[in-house]
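As structure tokens, one chain now follows by itself in the form predicted on its own.
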Amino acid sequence: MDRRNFAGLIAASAILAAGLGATPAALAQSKQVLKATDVHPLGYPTVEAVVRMGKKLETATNGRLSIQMYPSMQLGGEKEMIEQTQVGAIQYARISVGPMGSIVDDLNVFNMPFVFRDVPHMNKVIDGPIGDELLKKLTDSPTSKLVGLCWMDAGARSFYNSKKPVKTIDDLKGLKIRMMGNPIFVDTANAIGANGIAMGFDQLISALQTGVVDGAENNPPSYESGKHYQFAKYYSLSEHLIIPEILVFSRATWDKMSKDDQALLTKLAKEAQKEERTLWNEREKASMAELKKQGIEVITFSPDEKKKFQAAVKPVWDKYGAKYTALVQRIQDVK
């Protein structure tokens, strides 16, 4: 059975269960396995943080609540993960903010190129009032069907390709670069001279192998753990996007849970936000070491060259940024 059929079977089961009309009181007395999913493999920081959270949850509830992790795109790519979570087939999904911008528009502010000065700046923003407000907007949205639990670090994204070392912005011209399925990202790639192609993460390996794309962009752990370096050995540290990730929970399941269980899940998620960051920092160092061991050419840009990237994406800001002006100012004011 392929993963899409498997995901559909899970969805059908969840919908059937929902139709039985279980009450919060009944659910509180029965054991419940909460399904979680991620595109990344076991051991990856976001996956490991949720696995550890599951162990804490099981301990805190004496086994009444537990988490079953389905890593490595077992239940589909991020698009399928979102859809399955919305209908209650999956309870937890770790999603990049990239595709979440189409669900709650204000989340797109985090998808703008160079909106953060660096990763520590991003972390201060998501740890503070702005991060809390955007999680609440997602949770309170009448159409999202999701609960925003916490943020997770995903470092900075940079370009990699199979054709040539990219040492200047001009070297990107004409390269077919996979971007996440958000118009902001495609326009960002196009603004710097590349040919941005929207594509799911689950399709990328095949696209690299067949030459549908020349490369992509991502953080070091994703580039390394996904083995993309086997097909695209030039990694250029543009750090053009610093996009946090978000752990969401199914509203369909959430509304059937007791207030105490909701509070417990919220508490453990906030703990996972901090724990994942430690795991991330460790994994990022390990990934860079592994890339060098594999002989990957890692290229850094001078400050002057970085400024050329920032100048090149002005059309993206002109097109999308005006409605986020006040929020961007608040982000920039975070020290």
Ligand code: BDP
Given for the second form:
Amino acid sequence: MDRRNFAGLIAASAILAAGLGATPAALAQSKQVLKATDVHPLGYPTVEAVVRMGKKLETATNGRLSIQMYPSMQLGGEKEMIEQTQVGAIQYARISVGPMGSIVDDLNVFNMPFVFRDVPHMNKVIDGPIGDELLKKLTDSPTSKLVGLCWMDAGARSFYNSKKPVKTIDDLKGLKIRMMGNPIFVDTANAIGANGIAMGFDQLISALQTGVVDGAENNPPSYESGKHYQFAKYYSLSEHLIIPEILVFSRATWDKMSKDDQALLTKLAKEAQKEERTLWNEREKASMAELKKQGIEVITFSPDEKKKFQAAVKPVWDKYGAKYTALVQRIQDVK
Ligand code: BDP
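Output the form predicted in complex with the named molecule next; the form predicted on its own has already been displayed.
Every chain and every other molecule in the complex is listed next, the one we just looked at coming first.
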């Protein structure tokens, strides 16, 4: 290219840049990348459901709205995720209801041990009026700074540890078990006879590795995907907590969106709730198969032994249950 052509090119790009000068501003107004985050890696059911939702959003808005996923705790643990979503630095956060109890107390009803008969019961509750009401409570709360978009299935949580095969409730005595940061969970572990220690999910793998804790409790996909089984190979299916997950959106961003966009986001989230369930069921089976392949000892309890777990958590119900009596009754009435 000779000098003249080069100068011409520069001039042309200057004109183009000046022309675009107006467009980026307009573009910035209309094009919006919504940040989403999750503690789990790409491919995990909750992450995949949000990624798929993002693709649908992009198609529905001709690329005006899209979702950028930050998986694997890239933006911190759930506590940080909640805080950043409240200030509008993140738009979508997929959080366990575990740490959400401190934001809206009624959500804690889902954090009570054995509140659901089984996972299908939990799913029926979140799909129905109680699920809708609790999402609305979160959205309407003047202090939450969050919009509750939808629920996700996370199966049932069971104990795993590095010390011994836990075959009876008594075998848990004295084991240091990591629980999610919510007093209900620490009290639950203690009531069962273990030694509950509250800790973020982001700190758990090294705590297991260094023996700061003897074990933890979670659903099969988290136990498998987080590689916790490498340090804690005894998995005892107590299913003491059945805690759904929640997809929240930043109220700060929400309030700046049009009614139409809000309706679209709501609709797509409802679809994601359904889609995640299918993904969850597949992944749970795959995770159990992988755990067995890895030589994990999976222990089931007899119905009598399970009853002992249920009886043991009575002090937790005595301490926290009273304020949820009416709601618990409604949950139990869901058949
Ligand atoms: C997993 C949940 C995740 C929690 C994690 C935990 O999907 O949201 O952070 O448990 O134990 O099952 O902290």
